[in-house]
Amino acid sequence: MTRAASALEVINAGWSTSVQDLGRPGHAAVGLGAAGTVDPVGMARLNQAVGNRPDAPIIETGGGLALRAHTPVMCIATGWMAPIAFGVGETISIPVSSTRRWSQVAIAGGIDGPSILGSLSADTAARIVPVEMIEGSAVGLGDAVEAAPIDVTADVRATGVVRVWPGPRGDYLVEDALTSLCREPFTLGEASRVGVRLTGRRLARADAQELPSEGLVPGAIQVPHDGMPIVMGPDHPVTGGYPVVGVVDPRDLWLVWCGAMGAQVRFVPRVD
């Protein structure tokens, strides 16, 4: 059941805007990745702030998004201190952030649309887009309200370090893979939902040969020939031939995926 078939109108789609939830895991064997939100904890916090279930679909954007309300809506976005009510005809604007690559927008009721394999998540690699987020498109809202809104807007998660697990191909580097990854910080470079490039000290490969394609998981750290690591994002391919020398702990993926271009991350071995 939807509250309105066209509760919101996309005035400006901004950069890489999409609808996301927890994705559609479990289909890698047939070549389909899970996709899903870049920050599950952030999504849950914002959803609960407007009374939604923690897993209700939200909007994720790189900024520049503008939505016009065609019905009264209550929403909250990354960085807002509290939910804001918007009346008919008012515009919800999400600018580009200088501190975060992706911003999230939760709307009371959640997003409604035709789910594909149980999810509304857009998958840029597989070109699955259950809900279009392009100029002029209409976005319906659902009834994903669970309870009265609660104050969960303060993000108290630790930042600064990224825990990393050993990868299956650590022997492809000249020195121990975790030692190489953790020796000094890396800088977040170009990124999409497929992956994030890191810049900094090049990781010297002991073996220049590529591998037959192997399975990948979110957060897998691949090292191509140039020695600059790539961290797999939510829309990563399900297989790849570059050696995986480490895997970012799922709890810290948001630091890599959401960090602003130019920000630094330091890897530390996962010990707990």
Second form
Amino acid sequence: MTRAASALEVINAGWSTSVQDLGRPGHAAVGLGAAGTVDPVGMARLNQAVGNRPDAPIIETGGGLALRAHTPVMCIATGWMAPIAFGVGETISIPVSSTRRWSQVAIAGGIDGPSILGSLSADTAARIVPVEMIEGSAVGLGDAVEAAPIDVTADVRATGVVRVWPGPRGDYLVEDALTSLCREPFTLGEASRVGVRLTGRRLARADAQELPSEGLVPGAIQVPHDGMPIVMGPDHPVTGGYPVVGVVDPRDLWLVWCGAMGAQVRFVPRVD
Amino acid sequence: MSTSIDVRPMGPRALLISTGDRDAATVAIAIRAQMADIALDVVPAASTVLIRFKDAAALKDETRSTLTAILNNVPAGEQLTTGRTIEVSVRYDGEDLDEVARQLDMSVAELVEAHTAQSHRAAFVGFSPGFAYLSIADPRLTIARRATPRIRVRAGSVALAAGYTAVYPVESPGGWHILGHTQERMWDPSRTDPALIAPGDLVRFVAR
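Okay, that one was the form predicted on its own. Can I see the form predicted together with its partner chain too?
Let's see the whole complex now, leading with the same chain.
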């Protein structure tokens, strides 16, 4: 049931704005990745703040997004201390953040639309876009409200370090892979939903060999021949030919994916 | 005879198996059949299989022993299929048909005959969603990629390169030789099974 098929109108699409939920895992063998949110915990928290199911579809944007309300809506975005009620004709603005690469926007009811393979997530690599988010798009809301809004205070997750697991191809580096990943912090560079480039101390490859392409996971740390690692994002290719020398712990992936360009991340070997 | 089994973790939720002299698609079929309850994705590639698990099963010793048992039952060189054969009707009007025939020292009719005479088996999917690498059945059809890739290859192009044949599922750049075109929808995300061809399927091209 759709509460309002055109509750919101995109006035300004901003940077790489898309609708996301937990994605559509299970199709990697035919070449389709899961896609999905860059921060599942953040998504659940914002949804609960407006009374939604934790997995209700939200909007993720690199900023510069403006939405006009055509019906009264309750909305919360990353960094807001509480939901805000917007009346008809009012504009929800999400500026570019200096501290987060991706901001999340949850709206009471959740985003609605025609799901593809069980998900509303846009997949930039596979060009799957169930809900278009371009200037002039009409965005519908669903009925994902299930509970009274929960008062969620600020994000209390630790942000100091990023836990990392050994990868299958650590032996492609000159030095021990975990030791060299954890020695000095890396700086977050260019990124898209496909992956995040890291800059810092070069990870010297032991050889110039090509690896036949093999399966990848989100958070896989690939090292191309230039020695600068790339962390696979939610829209990563299903297979790749650069050696995976480490894997970011799923609990800490949001720090790499959502950290601002130029921010530093320090890897530590995961201890359980 | 089986060689030693190389299983390495890829983070807390996945294992990467180097299949050695076993066929990766065959190993993937065996794993999918026997670990369906805990495996989210089983992804064969050229010489590996990645298993992504629904939970922390990747870290458990019993998962590894199950895997070892499954692999020990897959003889080296054996090629299982899914049991499906997919017919793809092709109009052999490709841009590179004449050039490929010349390079392979065949007539165009012989080339089409060689491409359609036997079924090709899907080894793995990569490059783009639904792009199945079909191992060519006839070794005479082995040809290197084009020296200069095309910026744009249209969906449904039937192509040949590097020991494989394939159908481009969506429009994309491409460096394979185009033999012909099909109307079949190789990739459609609105279907329950979006890809027409999965690893281990047999594909038979039919000239029309």
